[in-house]
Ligand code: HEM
Amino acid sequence: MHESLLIYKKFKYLKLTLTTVILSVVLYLYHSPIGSPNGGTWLGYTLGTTAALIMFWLAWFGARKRSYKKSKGNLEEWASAHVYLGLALVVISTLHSGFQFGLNIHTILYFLMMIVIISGIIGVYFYLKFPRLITKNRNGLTTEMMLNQITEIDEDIRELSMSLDDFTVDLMTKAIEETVIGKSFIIKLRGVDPDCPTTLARKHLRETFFSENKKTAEQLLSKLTRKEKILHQLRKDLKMRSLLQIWLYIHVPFTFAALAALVIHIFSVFYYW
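Which structure does this chain take on its own in the form predicted in complex with protoporphyrin IX containing FE, if you write just that chain?
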(Lines of atoms letter the chains of each structure in order from A and count residues from 1; the text may use other names and numbers.)
(Lines give C-alpha, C1' and ligand atoms only; values in the text may rest on other atoms or scores of the structure.)
Protein backbone atom coordinates (compact mmCIF):
# COMPACT_ATOMS: atom_id res chain seq x y z
CA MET A 1 0.00 0.00 0.00
CA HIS A 2 2.48 2.60 1.16
CA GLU A 3 5.73 2.62 -0.78
CA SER A 4 8.83 4.69 -0.08
CA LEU A 5 10.07 6.98 -2.82
CA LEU A 6 13.28 4.98 -3.13
CA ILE A 7 11.41 1.77 -3.91
CA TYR A 8 8.77 3.49 -6.05
CA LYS A 9 7.42 1.20 -8.78
CA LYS A 10 10.04 -1.48 -8.23
CA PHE A 11 13.00 0.89 -8.52
CA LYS A 12 11.85 2.14 -11.91
CA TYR A 13 14.02 5.27 -11.77
CA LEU A 14 17.00 3.54 -10.24
CA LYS A 15 16.98 1.28 -13.26
CA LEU A 16 16.65 4.20 -15.63
CA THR A 17 19.53 5.96 -13.91
CA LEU A 18 21.79 2.93 -13.91
CA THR A 19 21.18 2.46 -17.63
CA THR A 20 22.07 6.06 -18.38
CA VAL A 21 25.15 5.96 -16.18
CA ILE A 22 26.47 2.66 -17.59
CA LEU A 23 25.86 3.88 -21.12
CA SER A 24 27.82 7.06 -20.39
CA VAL A 25 30.74 5.17 -18.89
CA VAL A 26 30.88 2.72 -21.79
CA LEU A 27 30.82 5.58 -24.30
CA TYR A 28 33.49 7.41 -22.35
CA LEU A 29 35.79 4.38 -22.31
CA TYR A 30 35.09 3.60 -25.96
CA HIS A 31 35.58 7.21 -27.02
CA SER A 32 39.18 8.18 -27.78
CA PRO A 33 39.27 11.85 -28.61
CA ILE A 34 42.19 13.77 -29.94
CA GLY A 35 44.06 14.95 -26.90
CA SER A 36 42.63 14.34 -23.45
CA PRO A 37 38.91 13.84 -22.94
CA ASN A 38 37.10 17.14 -22.30
CA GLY A 39 33.80 18.94 -22.65
CA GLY A 40 34.62 20.08 -26.15
CA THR A 41 34.38 16.77 -27.98
CA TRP A 42 31.18 15.36 -29.45
CA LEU A 43 30.77 13.11 -26.45
CA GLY A 44 31.61 16.04 -24.19
CA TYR A 45 28.83 18.09 -25.75
CA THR A 46 26.42 15.18 -25.57
CA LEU A 47 27.11 14.50 -21.91
CA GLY A 48 27.14 18.19 -21.06
CA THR A 49 23.81 18.75 -22.77
CA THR A 50 22.31 15.73 -21.03
CA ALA A 51 23.59 16.97 -17.69
CA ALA A 52 22.20 20.44 -18.27
CA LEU A 53 18.80 19.12 -19.32
CA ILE A 54 18.66 16.92 -16.24
CA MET A 55 19.62 19.81 -14.05
CA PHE A 56 16.94 22.12 -15.42
CA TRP A 57 14.43 19.36 -14.99
CA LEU A 58 15.55 18.77 -11.39
CA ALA A 59 15.20 22.46 -10.63
CA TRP A 60 11.71 22.43 -12.15
CA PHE A 61 10.74 20.12 -9.29
CA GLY A 62 10.24 23.15 -7.05
CA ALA A 63 7.55 24.46 -9.39
CA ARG A 64 6.01 21.05 -9.93
CA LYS A 65 5.71 20.54 -6.21
CA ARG A 66 3.47 23.57 -6.01
CA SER A 67 1.36 23.10 -9.10
CA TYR A 68 -1.48 21.36 -7.33
CA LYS A 69 -4.16 22.10 -9.82
CA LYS A 70 -2.60 21.57 -13.17
CA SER A 71 -0.51 18.50 -12.57
CA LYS A 72 -1.89 15.05 -13.07
CA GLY A 73 0.66 12.49 -11.89
CA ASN A 74 2.03 11.68 -8.49
CA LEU A 75 4.56 13.92 -6.79
CA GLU A 76 6.13 10.79 -5.39
CA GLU A 77 6.98 9.62 -8.86
CA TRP A 78 8.68 12.94 -9.56
CA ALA A 79 10.54 12.77 -6.27
CA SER A 80 11.73 9.26 -6.97
CA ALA A 81 13.00 10.26 -10.42
CA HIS A 82 14.47 13.46 -8.95
CA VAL A 83 16.59 11.59 -6.45
CA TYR A 84 17.96 9.02 -8.85
CA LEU A 85 18.54 11.31 -11.82
CA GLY A 86 20.16 13.81 -9.45
CA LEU A 87 22.61 11.13 -8.44
CA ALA A 88 23.27 10.28 -12.08
CA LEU A 89 24.53 13.82 -12.54
CA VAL A 90 27.57 13.00 -10.45
CA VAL A 91 28.78 10.53 -13.05
CA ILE A 92 27.53 12.25 -16.18
CA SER A 93 28.96 15.66 -15.44
CA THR A 94 32.27 14.28 -14.21
CA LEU A 95 32.69 12.33 -17.40
CA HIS A 96 31.65 15.43 -19.34
CA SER A 97 34.42 17.45 -17.77
CA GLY A 98 36.94 14.78 -18.62
CA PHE A 99 38.31 15.28 -15.11
CA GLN A 100 39.64 18.68 -16.16
CA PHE A 101 39.22 20.69 -13.01
CA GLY A 102 40.85 24.03 -12.42
CA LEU A 103 40.23 27.40 -10.93
CA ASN A 104 37.53 28.58 -13.27
CA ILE A 105 33.80 29.15 -13.64
CA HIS A 106 33.38 25.61 -14.98
CA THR A 107 34.72 24.03 -11.85
CA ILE A 108 32.75 26.43 -9.69
CA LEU A 109 29.64 25.19 -11.46
CA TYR A 110 30.74 21.64 -10.75
CA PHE A 111 31.17 22.36 -7.05
CA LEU A 112 27.90 24.22 -6.70
CA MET A 113 26.17 21.29 -8.30
CA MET A 114 27.90 18.83 -5.99
CA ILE A 115 26.75 20.84 -2.97
CA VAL A 116 23.18 20.59 -4.20
CA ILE A 117 23.56 16.87 -4.73
CA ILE A 118 25.20 16.19 -1.40
CA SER A 119 22.57 18.21 0.43
CA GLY A 120 19.98 16.16 -1.46
CA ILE A 121 21.57 12.94 -0.27
CA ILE A 122 21.51 14.24 3.29
CA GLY A 123 17.85 15.15 2.81
CA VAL A 124 16.95 11.68 1.69
CA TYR A 125 18.84 10.26 4.62
CA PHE A 126 16.80 12.49 6.95
CA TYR A 127 13.58 11.49 5.22
CA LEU A 128 14.36 7.86 5.86
CA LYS A 129 15.50 8.31 9.41
CA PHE A 130 13.35 10.88 11.19
CA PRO A 131 9.73 9.95 10.53
CA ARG A 132 10.08 6.79 12.62
CA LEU A 133 11.98 8.60 15.35
CA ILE A 134 9.38 11.38 15.46
CA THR A 135 6.59 8.85 15.90
CA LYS A 136 8.55 7.04 18.56
CA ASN A 137 9.43 10.23 20.41
CA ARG A 138 5.84 11.49 20.39
CA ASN A 139 4.69 8.26 21.90
CA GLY A 140 1.09 8.67 20.80
CA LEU A 141 0.81 12.35 21.76
CA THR A 142 0.44 15.29 19.42
CA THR A 143 2.45 18.45 19.96
CA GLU A 144 -0.70 20.16 21.10
CA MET A 145 -1.33 17.54 23.74
CA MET A 146 2.21 17.93 25.04
CA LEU A 147 1.87 21.69 25.21
CA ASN A 148 -1.37 21.27 27.09
CA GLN A 149 0.32 19.03 29.62
CA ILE A 150 2.91 21.71 30.17
CA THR A 151 0.28 24.38 30.76
CA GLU A 152 -1.27 22.12 33.33
CA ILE A 153 2.01 21.49 35.12
CA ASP A 154 2.75 25.21 35.06
CA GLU A 155 -0.45 25.89 36.93
CA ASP A 156 0.53 23.38 39.59
CA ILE A 157 3.97 24.89 39.85
CA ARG A 158 2.54 28.34 40.35
CA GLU A 159 0.31 27.13 43.11
CA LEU A 160 2.91 25.03 44.88
CA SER A 161 5.61 27.69 44.79
CA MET A 162 3.47 30.30 46.52
CA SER A 163 4.53 29.33 50.00
CA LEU A 164 8.25 29.45 49.25
CA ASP A 165 10.82 32.25 49.51
CA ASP A 166 10.93 35.13 47.07
CA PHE A 167 14.02 33.98 45.29
CA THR A 168 12.54 30.57 44.58
CA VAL A 169 9.22 32.05 43.54
CA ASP A 170 11.06 34.27 41.13
CA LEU A 171 12.85 31.30 39.59
CA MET A 172 9.60 29.37 39.32
CA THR A 173 7.85 32.29 37.66
CA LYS A 174 10.68 32.48 35.17
CA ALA A 175 10.38 28.75 34.57
CA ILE A 176 6.71 29.26 33.80
CA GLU A 177 6.90 32.44 31.81
CA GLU A 178 10.22 32.33 30.08
CA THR A 179 10.52 28.75 28.99
CA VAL A 180 10.48 28.66 25.21
CA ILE A 181 10.65 25.53 23.10
CA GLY A 182 12.69 26.74 20.15
CA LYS A 183 14.31 29.92 21.42
CA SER A 184 16.81 30.34 18.64
CA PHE A 185 17.79 28.68 15.44
CA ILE A 186 20.75 26.97 17.09
CA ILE A 187 18.72 25.71 20.01
CA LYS A 188 16.10 24.40 17.61
CA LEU A 189 18.72 22.33 15.86
CA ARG A 190 20.50 21.20 19.01
CA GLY A 191 17.27 20.08 20.60
CA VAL A 192 18.48 21.20 24.05
CA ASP A 193 18.45 24.57 25.74
CA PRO A 194 21.30 24.79 28.28
CA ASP A 195 19.85 27.96 29.79
CA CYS A 196 16.31 26.71 29.96
CA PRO A 197 14.67 28.46 32.94
CA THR A 198 12.93 25.21 33.84
CA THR A 199 16.26 23.41 34.13
CA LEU A 200 17.70 26.26 36.19
CA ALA A 201 14.69 26.17 38.48
CA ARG A 202 14.98 22.43 38.92
CA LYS A 203 18.71 22.66 39.68
CA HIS A 204 18.09 25.33 42.25
CA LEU A 205 15.47 23.23 43.98
CA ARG A 206 17.68 20.20 44.07
CA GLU A 207 20.66 22.07 45.42
CA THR A 208 18.85 24.13 48.02
CA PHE A 209 18.01 22.79 51.43
CA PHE A 210 14.47 23.64 52.52
CA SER A 211 14.06 23.30 56.21
CA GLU A 212 10.40 24.33 56.37
CA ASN A 213 8.56 23.49 53.19
CA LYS A 214 10.33 20.27 52.51
CA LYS A 215 7.29 18.47 51.21
CA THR A 216 6.27 21.29 48.87
CA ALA A 217 9.78 21.52 47.51
CA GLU A 218 9.79 17.83 46.80
CA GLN A 219 6.49 18.05 44.99
CA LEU A 220 7.73 21.00 43.01
CA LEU A 221 10.86 19.15 42.09
CA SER A 222 8.89 16.25 40.73
CA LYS A 223 6.66 18.60 38.73
CA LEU A 224 9.66 20.36 37.26
CA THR A 225 11.31 17.08 36.40
CA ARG A 226 8.20 16.01 34.57
CA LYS A 227 7.98 19.28 32.76
CA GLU A 228 11.59 18.96 31.73
CA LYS A 229 10.91 15.53 30.36
CA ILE A 230 8.08 16.82 28.19
CA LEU A 231 10.17 19.83 27.16
CA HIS A 232 12.88 17.48 26.15
CA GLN A 233 10.41 15.47 24.13
CA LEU A 234 9.07 18.60 22.45
CA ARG A 235 12.50 19.95 21.65
CA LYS A 236 13.56 16.68 20.20
CA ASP A 237 10.42 16.70 18.09
CA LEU A 238 11.09 20.22 16.93
CA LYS A 239 14.71 19.39 16.22
CA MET A 240 13.81 16.49 13.99
CA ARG A 241 11.08 18.39 12.21
CA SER A 242 13.47 21.27 11.62
CA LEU A 243 16.12 18.95 10.26
CA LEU A 244 13.58 17.57 7.83
CA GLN A 245 13.37 21.06 6.37
CA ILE A 246 16.70 22.67 7.09
CA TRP A 247 18.65 20.88 4.38
CA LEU A 248 16.36 22.47 1.81
CA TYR A 249 17.78 25.84 2.85
CA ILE A 250 21.03 24.67 1.29
CA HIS A 251 19.55 22.60 -1.48
CA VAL A 252 17.37 25.31 -2.97
CA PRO A 253 19.63 28.42 -2.87
CA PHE A 254 22.51 26.41 -4.25
CA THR A 255 20.23 25.16 -6.98
CA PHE A 256 19.77 28.77 -8.09
CA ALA A 257 23.48 29.46 -7.81
CA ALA A 258 24.30 26.36 -9.84
CA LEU A 259 21.75 27.29 -12.49
CA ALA A 260 23.32 30.72 -12.82
CA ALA A 261 26.77 29.20 -13.07
CA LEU A 262 25.51 26.77 -15.67
CA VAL A 263 24.22 29.57 -17.83
CA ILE A 264 27.53 31.38 -17.54
CA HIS A 265 29.39 28.16 -18.30
CA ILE A 266 27.45 27.54 -21.45
CA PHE A 267 27.72 31.14 -22.47
CA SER A 268 31.46 31.26 -21.85
CA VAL A 269 32.32 28.10 -23.75
CA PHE A 270 30.53 29.41 -26.80
CA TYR A 271 31.96 32.86 -26.36
CA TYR A 272 35.55 31.67 -26.13
CA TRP A 273 35.15 29.12 -28.85
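Same protein, different state: after the form predicted in complex with protoporphyrin IX containing FE, show the form predicted alone.
Below you will find a single chain and nothing else.
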Protein backbone atom coordinates (compact mmCIF):
# COMPACT_ATOMS: atom_id res chain seq x y z
CA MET A 1 0.00 0.00 0.00
CA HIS A 2 2.81 2.37 0.91
CA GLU A 3 4.42 2.04 -2.52
CA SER A 4 1.24 2.43 -4.59
CA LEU A 5 -0.55 5.10 -2.56
CA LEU A 6 0.67 8.02 -4.66
CA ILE A 7 0.55 6.26 -8.03
CA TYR A 8 -2.74 4.41 -7.55
CA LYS A 9 -4.26 3.47 -10.93
CA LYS A 10 -1.77 5.57 -12.89
CA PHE A 11 -2.20 8.68 -10.74
CA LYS A 12 -6.00 8.59 -10.96
CA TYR A 13 -6.56 11.00 -8.07
CA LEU A 14 -3.64 13.24 -8.98
CA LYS A 15 -5.29 13.76 -12.38
CA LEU A 16 -8.67 14.39 -10.75
CA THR A 17 -7.10 16.86 -8.33
CA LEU A 18 -5.20 18.73 -11.06
CA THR A 19 -8.39 18.96 -13.15
CA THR A 20 -10.31 20.38 -10.17
CA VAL A 21 -7.55 22.83 -9.31
CA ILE A 22 -7.08 24.03 -12.90
CA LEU A 23 -10.84 24.49 -13.30
CA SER A 24 -10.99 26.46 -10.04
CA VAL A 25 -8.11 28.72 -11.12
CA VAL A 26 -9.64 29.33 -14.56
CA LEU A 27 -13.02 30.24 -13.04
CA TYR A 28 -11.30 32.51 -10.53
CA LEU A 29 -9.36 34.33 -13.26
CA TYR A 30 -12.44 34.85 -15.44
CA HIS A 31 -14.72 35.71 -12.53
CA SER A 32 -15.51 39.43 -12.37
CA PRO A 33 -17.28 40.17 -9.09
CA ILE A 34 -18.34 43.61 -7.96
CA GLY A 35 -15.40 44.74 -5.87
CA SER A 36 -12.57 42.39 -4.95
CA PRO A 37 -12.93 38.59 -5.06
CA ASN A 38 -14.30 37.14 -1.84
CA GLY A 39 -16.16 34.17 -0.41
CA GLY A 40 -19.54 35.89 -0.78
CA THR A 41 -19.81 35.66 -4.57
CA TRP A 42 -21.36 32.75 -6.47
CA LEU A 43 -17.85 31.44 -7.18
CA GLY A 44 -16.85 32.00 -3.57
CA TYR A 45 -19.81 29.94 -2.35
CA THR A 46 -19.11 27.24 -4.95
CA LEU A 47 -15.45 26.93 -3.97
CA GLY A 48 -16.31 27.17 -0.28
CA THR A 49 -18.90 24.40 -0.54
CA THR A 50 -16.44 22.23 -2.44
CA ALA A 51 -13.72 22.83 0.16
CA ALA A 52 -16.12 22.12 3.04
CA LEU A 53 -17.29 18.84 1.47
CA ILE A 54 -13.69 17.77 0.94
CA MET A 55 -12.80 18.59 4.55
CA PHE A 56 -15.74 16.63 5.94
CA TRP A 57 -14.94 13.69 3.64
CA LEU A 58 -11.26 13.68 4.64
CA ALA A 59 -12.20 13.68 8.32
CA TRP A 60 -14.72 10.91 7.75
CA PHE A 61 -12.12 8.83 5.95
CA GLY A 62 -9.71 9.29 8.85
CA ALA A 63 -12.34 7.95 11.24
CA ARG A 64 -13.41 5.07 9.01
CA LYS A 65 -10.13 3.93 7.47
CA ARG A 66 -9.73 1.02 9.91
CA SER A 67 -12.85 -0.49 8.38
CA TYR A 68 -10.98 -1.01 5.13
CA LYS A 69 -8.05 -3.00 6.48
CA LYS A 70 -9.37 -6.23 5.04
CA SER A 71 -9.69 -4.69 1.59
CA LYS A 72 -6.25 -3.58 0.47
CA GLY A 73 -7.41 -2.18 -2.87
CA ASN A 74 -10.18 -0.18 -1.25
CA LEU A 75 -7.81 1.26 1.32
CA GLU A 76 -5.27 2.18 -1.36
CA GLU A 77 -7.91 4.04 -3.37
CA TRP A 78 -9.29 5.96 -0.42
CA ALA A 79 -5.82 6.80 0.91
CA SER A 80 -4.69 8.06 -2.50
CA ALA A 81 -7.80 10.24 -2.77
CA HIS A 82 -7.19 11.46 0.79
CA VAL A 83 -3.67 12.65 -0.06
CA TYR A 84 -4.44 14.43 -3.32
CA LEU A 85 -7.77 15.98 -2.34
CA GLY A 86 -6.11 17.26 0.82
CA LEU A 87 -3.55 19.07 -1.33
CA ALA A 88 -6.33 20.44 -3.55
CA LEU A 89 -7.77 22.18 -0.49
CA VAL A 90 -4.78 24.54 -0.43
CA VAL A 91 -5.75 26.06 -3.78
CA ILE A 92 -9.54 25.79 -3.49
CA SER A 93 -9.78 27.34 -0.03
CA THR A 94 -7.31 30.11 -0.89
CA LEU A 95 -9.33 31.05 -3.98
CA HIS A 96 -12.51 30.84 -1.90
CA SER A 97 -11.09 33.45 0.49
CA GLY A 98 -10.15 35.77 -2.37
CA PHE A 99 -6.81 36.20 -0.60
CA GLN A 100 -8.56 38.23 2.08
CA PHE A 101 -7.35 37.48 5.59
CA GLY A 102 -7.92 39.16 8.93
CA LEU A 103 -8.52 38.60 12.63
CA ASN A 104 -11.67 36.50 12.30
CA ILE A 105 -12.95 32.92 12.43
CA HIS A 106 -12.57 32.56 8.66
CA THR A 107 -8.83 33.21 8.79
CA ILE A 108 -8.47 31.03 11.89
CA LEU A 109 -10.14 28.20 9.95
CA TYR A 110 -7.77 28.75 7.04
CA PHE A 111 -4.64 28.51 9.17
CA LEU A 112 -5.95 25.52 11.13
CA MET A 113 -6.63 23.80 7.84
CA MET A 114 -3.12 24.60 6.59
CA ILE A 115 -1.62 23.10 9.76
CA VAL A 116 -3.64 19.94 9.15
CA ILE A 117 -2.52 19.78 5.51
CA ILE A 118 1.15 20.39 6.31
CA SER A 119 1.09 17.80 9.10
CA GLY A 120 -0.67 15.47 6.65
CA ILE A 121 2.18 15.88 4.16
CA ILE A 122 4.65 15.02 6.92
CA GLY A 123 2.49 12.02 7.83
CA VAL A 124 2.52 10.77 4.23
CA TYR A 125 6.31 11.03 4.24
CA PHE A 126 6.46 9.04 7.49
CA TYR A 127 4.10 6.32 6.28
CA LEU A 128 5.90 5.97 2.96
CA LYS A 129 9.38 5.85 4.50
CA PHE A 130 9.11 4.26 7.95
CA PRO A 131 7.52 0.86 7.15
CA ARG A 132 10.46 -0.06 4.90
CA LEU A 133 12.98 1.27 7.42
CA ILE A 134 11.31 -0.59 10.29
CA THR A 135 11.28 -3.85 8.30
CA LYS A 136 14.93 -3.42 7.32
CA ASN A 137 15.94 -2.49 10.87
CA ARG A 138 14.23 -5.50 12.42
CA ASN A 139 15.86 -7.89 9.93
CA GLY A 140 13.03 -10.42 10.22
CA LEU A 141 12.83 -10.26 14.02
CA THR A 142 9.89 -9.21 16.17
CA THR A 143 10.25 -7.07 19.29
CA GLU A 144 9.56 -10.12 21.45
CA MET A 145 12.28 -12.13 19.69
CA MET A 146 14.84 -9.36 20.21
CA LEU A 147 13.93 -9.00 23.88
CA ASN A 148 14.28 -12.77 24.33
CA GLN A 149 17.72 -12.60 22.75
CA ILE A 150 18.71 -9.85 25.20
CA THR A 151 17.51 -12.01 28.10
CA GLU A 152 19.66 -14.91 26.93
CA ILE A 153 22.68 -12.64 26.44
CA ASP A 154 22.20 -11.17 29.94
CA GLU A 155 22.29 -14.66 31.43
CA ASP A 156 25.58 -15.34 29.63
CA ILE A 157 27.01 -11.97 30.73
CA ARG A 158 26.13 -12.66 34.36
CA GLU A 159 27.78 -16.08 34.24
CA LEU A 160 30.91 -14.95 32.38
CA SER A 161 31.54 -11.90 34.59
CA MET A 162 31.61 -13.89 37.84
CA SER A 163 35.31 -14.64 37.46
CA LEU A 164 36.33 -10.98 36.94
CA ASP A 165 37.10 -8.21 39.47
CA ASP A 166 34.37 -6.63 41.61
CA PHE A 167 34.32 -3.33 39.68
CA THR A 168 33.79 -5.11 36.37
CA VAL A 169 31.15 -7.38 37.90
CA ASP A 170 29.33 -4.29 39.18
CA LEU A 171 29.37 -2.73 35.69
CA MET A 172 28.06 -5.94 34.15
CA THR A 173 25.28 -6.12 36.76
CA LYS A 174 24.24 -2.57 35.91
CA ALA A 175 24.33 -3.44 32.22
CA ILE A 176 21.89 -6.26 32.96
CA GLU A 177 19.61 -4.61 35.48
CA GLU A 178 19.66 -0.91 34.58
CA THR A 179 19.61 -0.91 30.78
CA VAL A 180 16.39 0.74 29.57
CA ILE A 181 15.34 1.01 25.93
CA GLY A 182 13.37 4.27 26.18
CA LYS A 183 13.84 5.87 29.58
CA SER A 184 12.85 9.40 28.51
CA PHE A 185 10.93 11.19 25.78
CA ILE A 186 14.08 12.85 24.40
CA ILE A 187 16.00 9.59 24.26
CA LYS A 188 13.07 7.94 22.46
CA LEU A 189 13.24 10.62 19.77
CA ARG A 190 17.04 10.51 19.57
CA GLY A 191 17.10 6.73 19.29
CA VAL A 192 20.41 6.74 21.21
CA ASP A 193 21.16 6.57 24.93
CA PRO A 194 24.67 7.98 25.55
CA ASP A 195 24.56 6.81 29.18
CA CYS A 196 23.39 3.29 28.42
CA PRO A 197 24.90 0.95 31.08
CA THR A 198 25.53 -1.70 28.43
CA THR A 199 27.56 0.77 26.33
CA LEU A 200 29.53 1.90 29.39
CA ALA A 201 30.27 -1.71 30.33
CA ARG A 202 31.39 -2.53 26.80
CA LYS A 203 33.69 0.52 26.67
CA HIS A 204 35.22 -0.35 30.04
CA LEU A 205 35.87 -3.91 28.97
CA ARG A 206 37.43 -2.81 25.66
CA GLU A 207 39.75 -0.34 27.41
CA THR A 208 40.77 -2.70 30.23
CA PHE A 209 43.69 -5.08 29.77
CA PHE A 210 43.10 -8.51 31.30
CA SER A 211 46.29 -10.51 31.69
CA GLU A 212 44.20 -13.23 33.29
CA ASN A 213 40.80 -14.40 32.14
CA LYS A 214 41.56 -12.92 28.72
CA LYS A 215 39.39 -15.46 26.94
CA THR A 216 36.49 -14.80 29.30
CA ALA A 217 36.84 -11.05 28.77
CA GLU A 218 36.79 -11.49 24.98
CA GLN A 219 33.65 -13.63 25.18
CA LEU A 220 32.04 -11.06 27.46
CA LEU A 221 32.94 -8.26 25.07
CA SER A 222 31.37 -10.20 22.22
CA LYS A 223 28.16 -10.65 24.22
CA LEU A 224 28.01 -6.94 25.13
CA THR A 225 28.60 -5.91 21.52
CA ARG A 226 25.82 -8.21 20.37
CA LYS A 227 23.47 -6.87 23.03
CA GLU A 228 24.34 -3.30 22.06
CA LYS A 229 23.45 -4.02 18.44
CA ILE A 230 20.03 -5.39 19.43
CA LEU A 231 19.44 -2.39 21.70
CA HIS A 232 20.27 -0.12 18.77
CA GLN A 233 17.66 -1.92 16.66
CA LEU A 234 15.02 -1.60 19.38
CA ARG A 235 15.76 2.08 20.00
CA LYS A 236 15.69 2.90 16.30
CA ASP A 237 12.37 1.08 15.99
CA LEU A 238 11.00 2.99 19.00
CA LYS A 239 12.22 6.29 17.55
CA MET A 240 10.25 5.83 14.33
CA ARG A 241 7.13 4.69 16.19
CA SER A 242 7.41 7.66 18.56
CA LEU A 243 7.60 10.08 15.65
CA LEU A 244 4.44 8.55 14.19
CA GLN A 245 2.74 8.88 17.55
CA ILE A 246 3.74 12.54 17.88
CA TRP A 247 2.45 13.16 14.37
CA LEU A 248 -0.93 11.74 15.37
CA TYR A 249 -0.98 13.95 18.48
CA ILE A 250 -0.64 16.97 16.18
CA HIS A 251 -2.65 15.95 13.12
CA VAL A 252 -5.75 14.56 14.85
CA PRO A 253 -6.42 17.39 17.38
CA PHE A 254 -5.87 20.07 14.74
CA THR A 255 -8.24 18.19 12.43
CA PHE A 256 -10.99 18.39 15.05
CA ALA A 257 -10.15 22.04 15.69
CA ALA A 258 -10.38 22.80 11.97
CA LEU A 259 -13.74 21.01 11.73
CA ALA A 260 -15.08 22.98 14.69
CA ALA A 261 -13.89 26.22 13.06
CA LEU A 262 -15.51 25.13 9.79
CA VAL A 263 -18.88 24.61 11.46
CA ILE A 264 -18.63 28.05 13.12
CA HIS A 265 -17.54 29.56 9.79
CA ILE A 266 -20.55 28.09 7.95
CA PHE A 267 -22.97 29.09 10.70
CA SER A 268 -21.65 32.67 10.84
CA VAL A 269 -21.82 33.05 7.05
CA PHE A 270 -25.47 31.96 6.83
CA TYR A 271 -26.48 33.71 10.06
CA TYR A 272 -25.20 37.08 8.86
CA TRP A 273 -26.19 36.42 5.26
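By rigid core we mean the largest C-alpha set that fits within 1.5 Å across both forms. This structure is a prediction, so every number in the text was calculated from the model and none was measured. Residue numbers count along the first chain shown, from 1.
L85 is not among the residues whose C-alpha shifts by 2 Å or more between the two forms once the rigid core is aligned; its shift stays under 2 Å.
In the core-superposed comparison between the two forms, the C-alpha atom of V116 has shifted by less than 2 angstroms. Rigid-body analysis of C-alpha superpositions between the two forms gives a rotation of the smaller part of 16 degrees. Look at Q245: with the core superposed, its C-alpha moves 3.9 Å between the two forms.
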